[in-house]
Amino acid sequence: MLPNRSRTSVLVFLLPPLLLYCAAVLFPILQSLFLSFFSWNGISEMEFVGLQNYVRMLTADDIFWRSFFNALLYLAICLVLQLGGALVVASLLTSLRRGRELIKTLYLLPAVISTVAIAFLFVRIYSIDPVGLLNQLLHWVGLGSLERAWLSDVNTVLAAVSAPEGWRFTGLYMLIIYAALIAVPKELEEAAVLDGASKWTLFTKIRFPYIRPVWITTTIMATTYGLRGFDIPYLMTNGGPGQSSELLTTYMYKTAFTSTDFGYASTISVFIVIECLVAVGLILFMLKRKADS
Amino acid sequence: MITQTAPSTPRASAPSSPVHQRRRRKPSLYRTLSRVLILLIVIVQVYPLAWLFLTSLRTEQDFATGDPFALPSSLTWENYARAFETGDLGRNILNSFIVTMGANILIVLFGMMAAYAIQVLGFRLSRFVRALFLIGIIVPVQIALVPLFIDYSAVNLLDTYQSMIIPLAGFALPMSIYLFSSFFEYIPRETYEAASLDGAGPYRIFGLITLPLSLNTVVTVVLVNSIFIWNDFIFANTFVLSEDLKTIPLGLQNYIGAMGKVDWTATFAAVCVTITPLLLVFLVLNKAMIQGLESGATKG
């Protein structure tokens, strides 16, 4: 603590912040907390409902459970992109001696873009007609029958949507995942290597126990960013066809702003918001559980 | 850096003893091999980027046939014109700008407050006010959007810059007091003391010492929101509707006619120009962004 600091210099420099804070995210937090126990449409009187909107979404609402699944497999295949395409290229980046930076540098450039020019990217790369890239690769390398609209099959639609989301992430975990790996010892490795160790030996007791911490802080980041995720889904099906690419952000988005029903949006985002304590803690617990043992 | 288990000779093709040669052959192999993947990788990563970029170079006919890998037949800058024509694009960009300054400097003034607040200064609840703002790291923006809509429309703020920039501050403040304050740490005690000795009280050891050398955690606070902002789709998609105030993201969606039909090429040209300042900053101070992206998560 300083030695002549007073009460009130305390609150100059706290106050200011802490409002900016309350006022776009702690007030809002609360906000729809309160709403979440009323039904209004924003513009009748707002009308006391208690529970029904949390009994409504978990026994009487199929999108609403559609929509959480769907949002799990976009974490899912977010995170193995993500985290594991990250872990790779940060390990493979490891051994290269020259142009690390320039990768590096190349590798990050997607996440610069903004979500709006990467949905349109997108749309075109999955399109059939003019045929897209994708498509075209597939019919190059004799797959042709895998050819289709991707965005407008039900069945791949998920996975399409939530592709590029992954892609654009990837060198943002890299960079993290290679600044932890360059600063394992390298007296550690090198006395493995002495012992006779593979490279894979190497990488499981050595690199990646050493990297944990930061492993579990990127874990983190992915997970609540993937359970976030929002604009390329809305903006590439909107949800669509039927409800077979619909996020819980989505849907909450579309139940507030297209249907007006203020209450039960609520009910849904603070869902949201328990389902991303809840994975933080279970993160942590797993991943804390298993260091111990 | 290096931790190849690989001898130090380069890979010479110099006639050698088999026996060298088989123990240089397995880790060269291994390398040619995690060389052709980065290379790989690299590719998905930069190609869509760079077929984005040739084909706004396209002519409309060129690529409503031509193989979508082909380079194109004949470049155009007609799309460029007509990306301006159809859109709004130096609107877009100045709100854009407007935005972006707007939050950064309550993110970076705001959050280096809050951190010396909590970090040099000290009070009895800081730990408490630390977690409380650690809650904005874990929690998604979209809780926000429902409360914050009502909340604007009853003060009149929707369809404003400040609706967007609130919001975007708010959010980004916690990462910021965090690099902040885990830099404060590195100050030593001594230099404030001596300041105190001297005479110093803490509005003077804020502005003399503490803000002075922070420049480089601004640079890094402003680099990494700079991106988040500049692209930020959710809170302008929801507070803003006219199109005075439309800043790049929802500028793009313009490019979609009616009933769906796209002017690919020039949608692309467009993407184009409103991806370019943000790629020129990035490629300019990369270096920077990279070590604060990097150390702004080791540390965590």
The other form holds:
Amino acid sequence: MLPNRSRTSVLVFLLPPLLLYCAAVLFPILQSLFLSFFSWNGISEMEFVGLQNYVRMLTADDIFWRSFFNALLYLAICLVLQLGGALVVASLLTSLRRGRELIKTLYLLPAVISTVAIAFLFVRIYSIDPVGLLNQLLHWVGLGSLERAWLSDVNTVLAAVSAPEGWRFTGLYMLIIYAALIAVPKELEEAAVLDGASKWTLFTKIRFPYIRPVWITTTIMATTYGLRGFDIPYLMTNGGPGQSSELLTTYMYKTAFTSTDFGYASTISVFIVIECLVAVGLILFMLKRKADS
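Show the form predicted alone, please, the one above being the form predicted in complex with its partner chain.
What comes next is one chain alone, with no partners or other molecules.
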């Protein structure tokens, strides 16, 4: 549909980022796929083992399955905080007349703060000795019996490392959803109000269906990033205590650079890629099916 000159211009501008994407994303994925069929410690010669690493991962590695289920729970908590919080805040912002820019800036700040700073900030918040902010607040409101070492308790550590990740990106997704909400045609909303629609009906029948494409994109972004979450859990607990907060990403990293089993670590990385693709497919399928119904 474009003239030859325009097509050439498009190709010229697309080629550099496409090459960069291939070098930074596609090549490492293919390299990991290749290494997953070998046993290699990074120094000696690679030994071809075929599907042995995959069989070991799926049938003989309890830590892998513990990390997998931890990653799913970690993802669920992140999605509730990020998407749920973002939708609520964005909806409230559309009804505000003053202070919108200040609130948007405050919510967006965590996304631009260093990951290391966020990790150490929450380590102090969860601290039991010296008493951190969370335990101090529980004491002030008369819930001192709930005070604990949140990062050392196997029952709370996974939720504790998920909360900073959810808090970090809530503002970013809020901004995306807010931009979609203010683009909803006012004529549709006014017509619905004149017909006697409640605020809930207005949101579920007018606003949300209109922003569904943006919601799908945001959900995919949050899901894939949550499944690849690494830095904050690793910095806060390093997967401990035991494997209570071990994720597939942290387990893969330690397998590669602590156990120097690069072949098996590559197998785990291939699984993470497949997991992300399956998650995206399920999201698109479920949301499309719901839209059709």
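Residue numbers count along the first chain shown, from 1. None of these values were measured; they are calculated from a predicted model. In this text, rigid core is short for the largest set of C-alphas that superpose within 1.5 Å between two forms.
Novice: Using a rigid core superposition, assess whether residue 14 undergoes a CA shift of 2 Å or more between the two forms.
Specialist: After core superposition, the C-alpha of residue 14 moves 2 Å or more between the two forms.
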